[in-house]
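We begin with a single chain expressed as structure tokens, specifically the form predicted alone.
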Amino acid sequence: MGRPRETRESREAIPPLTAGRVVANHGREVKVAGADGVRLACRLHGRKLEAVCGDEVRYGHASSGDVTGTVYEILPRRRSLSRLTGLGRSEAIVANLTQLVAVAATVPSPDWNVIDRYLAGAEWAGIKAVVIFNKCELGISDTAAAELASYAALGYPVVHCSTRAAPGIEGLVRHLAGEVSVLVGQSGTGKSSLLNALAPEAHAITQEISAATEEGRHTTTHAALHVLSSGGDLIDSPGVRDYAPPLPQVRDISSGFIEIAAAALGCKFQDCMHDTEPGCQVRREVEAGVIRRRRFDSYRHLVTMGREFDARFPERRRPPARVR
């Protein structure tokens, strides 16, 4: 990719640029790590440039002796995790990750529909997903055990862990190695405790970023990427911890449920929504108990939500196909 073109906002010569990755983000101020791992505080060049944690960028020093760098270019994102804005649009919050870690726990009682939506979000984003059951030293109910077994049967790795007792977090550590991951889950499931156990420096980095946001940077958003000593990277962001993945087009929602997407290949109609259409293989498998009814209900709930979004935000709707 060529050097960025000059704009009205800046006519100065662009300095030699270096490739790096955004490892902390608090609005218009970011920290970028170069190939040597050294982190440099940087500004974003121009009003239109927006960066999120995990972005690969090109940066340099705007002038000789400038201790602060400037990010001039955001490289194309391979994958991103997004959330839905109040205007119904999709907004990237983390870039270039490879794995979503959905955290449930004994306490609070798991909302399995929320876990379903996280896993669907990972499928829509094209990234891996792992289900973590935390605080397992408190025991596990028969319902939770059955739900976790159903995720494992679908092919999702399921890991039991605890930061207080056996079995510890070793199973989680193994799944994080070699990946760029984020932890998501309901409030109170122990995501912060897991982060602090995985990256003991995380609390200090969060305090540093929070202090920066209070020094006139006009933002309360911050995110940080932690390089784990055991291998892999873990991104922590308030926008990720409790995020709700944006929904794709209604007809594409089933692609987030791997067992429904597989069964849909046997439906009579290609555009079957698995509602009242004749010849629906998905409904047949639900009735036969092959597909869990609770998972099917999660899918139907998201379809209803998607239709409500379409009604509120007509621009979401896909234009009708041309008739030839």
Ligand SMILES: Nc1nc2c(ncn2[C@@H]2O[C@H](COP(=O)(O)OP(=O)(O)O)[C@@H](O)[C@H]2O)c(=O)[nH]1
Contents of the next structure:
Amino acid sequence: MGRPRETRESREAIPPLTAGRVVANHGREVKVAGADGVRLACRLHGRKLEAVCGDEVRYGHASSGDVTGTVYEILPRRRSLSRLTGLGRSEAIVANLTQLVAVAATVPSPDWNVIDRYLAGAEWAGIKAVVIFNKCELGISDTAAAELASYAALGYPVVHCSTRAAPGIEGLVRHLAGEVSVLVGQSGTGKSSLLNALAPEAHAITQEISAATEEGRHTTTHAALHVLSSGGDLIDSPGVRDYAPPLPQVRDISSGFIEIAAAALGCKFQDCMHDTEPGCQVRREVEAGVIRRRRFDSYRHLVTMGREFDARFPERRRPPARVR
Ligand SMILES: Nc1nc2c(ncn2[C@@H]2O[C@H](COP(=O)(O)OP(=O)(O)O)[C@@H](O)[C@H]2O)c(=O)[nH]1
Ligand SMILES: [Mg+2]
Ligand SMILES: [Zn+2]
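Show the other one: the form predicted in complex with this ligand, since we just had the form predicted alone.
What follows is the entire complex, opening with the chain shown before.
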């Protein structure tokens, strides 16, 4: 990645390059912001280069007088959020983010297993996670309150919000400062409303894109990074909003559930799947009510899914380490 192909193009003299970040992605066209924040429309040099929002790049002007810039190199991604493709592979959708913001709400009725999956995705991606409970001016059921308390007990910040009434979105604003975040969650929980409240120009940008598409311009993907005036960056991408994380290898799924991973250290067998093995500390803690059974069920559900994937996509399974 990042090295231009051996074409006539790539043998052209490469102009002086500067460092920037991809802040909008329209397929082969991207917008890159320099250190000064100035945004420049750029094309990608060579067909092999693939950029996603948040990518750090090196870019320049292919020739003086060229109004469009050219991205020549994509720097290695520190942390990226990937999605599962139809072939069971993982594909980066945003790069270099630091935080996932999982949004649940009073309505639609929360699916906590979905929240577990997002939180697991954050753990696997090595990024922080926050749980937002939106529309809280409509009230919070006892079940929701108990689930939210259990996330807080695990160490995930839980923030109550409303885009319509008190307590507003102040709590969310505080958590976004200094981070590069994405909003994920079930449809209808208020992600677009939150984004519009945080980045008022976001709405205009969305409108602009759909208008351009109607005129026949080809925009298959679009993602944008909003620099919030309240601090922090928020990446919005259609692929991210309905995000489901790609599953790691089945034996690594427990690392997405911090309390299960912690208890697993006490299992008799190091490769315990917390199924029927003797001496399983995880199952002991589930029985004792230390680990929430619903979380354990979420974990087990993902293990079942992982096994199904392994059967459907054999290339997903890492070849066993061979001793020769
Ligand atoms: N009562 C209430 N409704 C909200 C709130 N935030 C958003 N909504 C409404 O919830 C619906 C779905 O919001 P939207 O932002 O499109 O959700 P998204 O699918 O997650 O992007 C819309 O009708 C919003 O007006 C809130 O804080 N309280
Ligand atoms: Mg929306
Ligand atoms: Zn176990």
